[in-house]
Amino acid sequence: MIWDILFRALVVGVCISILLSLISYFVVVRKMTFAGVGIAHSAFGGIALNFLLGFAGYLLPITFSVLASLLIAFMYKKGKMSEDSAIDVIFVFSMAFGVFVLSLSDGYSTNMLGILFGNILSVTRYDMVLSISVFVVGFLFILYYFSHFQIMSYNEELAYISGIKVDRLYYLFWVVLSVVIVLSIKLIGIILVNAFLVLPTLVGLNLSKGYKGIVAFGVLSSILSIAAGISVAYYMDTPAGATIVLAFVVIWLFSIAYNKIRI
């Protein structure tokens, strides 16, 4: 039984971590590292509605997060707000809304730690199948449009001139980011998910100069942190989400040390 749970958690973790690592490159380049926090906490509103209405599954959290992310993108594109400012507005609204809705629910407090920090025991076969499906679609999407996103991240005006449909891809980017973050909450938790949008690229930057190396090392470090975190959590009986992130921080520190030695 426990090996089945660990296997499901590992599959979900690897699928989600690879996608988040790829997205991390663009998040860091665009200096929108607050994005993960905003979207993860937007999902909190949808999760709160699940509790209040007695629903289960991802429909409400994903819907809530996608709508929130599209609103962030719209405020940035049409409202002339900075991305961080737009994210902050949605962040505080979603948290306030989530807490308000949860206060109307009975017995929600027992599930709060799992929501905030993840719960490896809650990962089901359905989560595994859904994560694999999202991984395949998301990976192909990012791979196909990687060069487009790269140009958009460095110079949006050049992207427009090159004929790239910047606005459409920008909105799609936020939708993909929202779905992946919501799927990662069960394993990592709302509070910790942003680590996978920042640390992969930070590790890659310490180990490589070219963008291909940065992305590759980011993906490898993510997979390693998932495997190490789940293993340590099992043998030491510690929270999986927190242990995974701590393992990632250790990998990041090693990458810093390697970078200093290499220089």
The other form holds:
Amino acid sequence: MIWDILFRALVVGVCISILLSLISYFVVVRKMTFAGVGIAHSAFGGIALNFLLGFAGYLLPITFSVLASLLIAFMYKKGKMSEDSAIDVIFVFSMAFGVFVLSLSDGYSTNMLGILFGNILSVTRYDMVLSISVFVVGFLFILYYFSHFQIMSYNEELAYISGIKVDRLYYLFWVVLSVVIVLSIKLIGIILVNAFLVLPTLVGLNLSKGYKGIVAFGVLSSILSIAAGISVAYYMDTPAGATIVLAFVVIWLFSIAYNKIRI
Amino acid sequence: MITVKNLTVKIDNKVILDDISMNIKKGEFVGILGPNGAGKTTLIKTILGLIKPTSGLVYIDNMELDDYMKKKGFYIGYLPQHAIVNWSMPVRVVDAVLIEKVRPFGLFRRYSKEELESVEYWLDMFGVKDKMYSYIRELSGGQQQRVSLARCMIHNPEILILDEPNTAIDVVYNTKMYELLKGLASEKMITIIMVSHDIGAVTKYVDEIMCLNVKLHCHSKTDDVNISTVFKEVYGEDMEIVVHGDGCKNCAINKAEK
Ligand SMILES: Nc1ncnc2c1ncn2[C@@H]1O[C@H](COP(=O)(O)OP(=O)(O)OP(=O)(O)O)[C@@H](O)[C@H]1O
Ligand SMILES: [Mg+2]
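Okay, that's the form predicted on its own, but what's the structure of the form predicted in complex with its partner chain?
Shown next: the complete complex, the earlier chain at its head.
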């Protein structure tokens, strides 16, 4: 029974972490971490809605967070002076809305903790199957369009001139991100999932100078932190999400040390 | 090659370009002059389809831009104004030069021998061959600019559109660059549009000058232009053309600065 839980957590974790580290490369390279974090947090409102309405499943949370993330992505793109504040408003609204809605439902604090920090026991078989499917689609999508995203990050106008459907890809990118975030909530929780938007690429940047190395080390380090985090959580009986993120930070510290020694 | 008809661009109801018409022939080297905010970059972007005109038409090779791109694939080299390229990307010079060669599953790609040879050739032409495997953020501003020029050329473009290519480039190399561009225009019949504030060079190397300040004030063969009258109209200042020795022909110095 316990092995079942651990196995499911591991599968979900690996699927999510690989996708998030690929996404993280572009989020960091484009200096969009704030938008990324905003999008991650905006999933909160959607999940909370489920509790209020007594729904299960992902339809409502995914719809909500996809819409919120499209709004944030749109504002980011418009690049008006107030983009950061606009993202802030959506993200704060979504959190507040979530708390408000949750407080109306039963089991307020347990649910709240679950959403914010994850609960490994809640990962079901269905979550596992869904994670694998999203992983396959998202993974193929990001890899297929890797050089498209690369040139879009380099200079968007050049991407247009090369005939790339820049806007469509840009929004699809954020849709994939918000779906992955929603799927990661049971395992890692909404607050800590941000770690996976930044840390993989920071580790990669410490260990390699080229994009291939950065992406590869990012993926490896996040798989490692998932595996290490889940094992430690099992032996020490600590929350999986927090333990995974702590493991990741330790890996990141090692990568800094390696970087300093090498120079 | 490039035909612009009654082009007007308004942004937020402000007229940026007013009724511009022009015709640029194949293999012509055209320089666009005008003060800051004159709409030079806007004109270029409209030609490239990056900005939709409020009214008017742009034809390339007698086709609308979309059709031209579809028919020919990639045939326009564009050098944007310096600052908007993300130079902090973790890519090497060779990756940056080939960045417009977009491929599915590009993360795993290996460059072909031909691609590498052509990168080497163009980096050599722009004097940065030794930087081929350096990371772009480790280059100086001028070297980055030269890499961008190589990127423009890698596709054998029919048209080159350069927005202030000289800003970061040193005086000595500037001359070489202009000569190289002039050579490309006349020998390979590449049509070049170049925006520059380097009046001396523009008058020296290009075939035609266009003076832009919201309206197109002049469009004529370099030799026929009476530069000081045009400047008076475009820049709204008296300009005195000072001719030095060999190093700097037709350098313009603003009277007010003296
Ligand atoms: N996105 C925009 N929104 C509002 N106004 C704009 C926008 N882009 C350009 N403008 C305005 O259009 C005018 C022309 O700008 P443009 O960048 O084409 O000038 P330029 O001739 O290239 O100047 P420079 O020599 O400084 O590069 C400027 O007055 C500018 O304020
Ligand atoms: Mg400009």
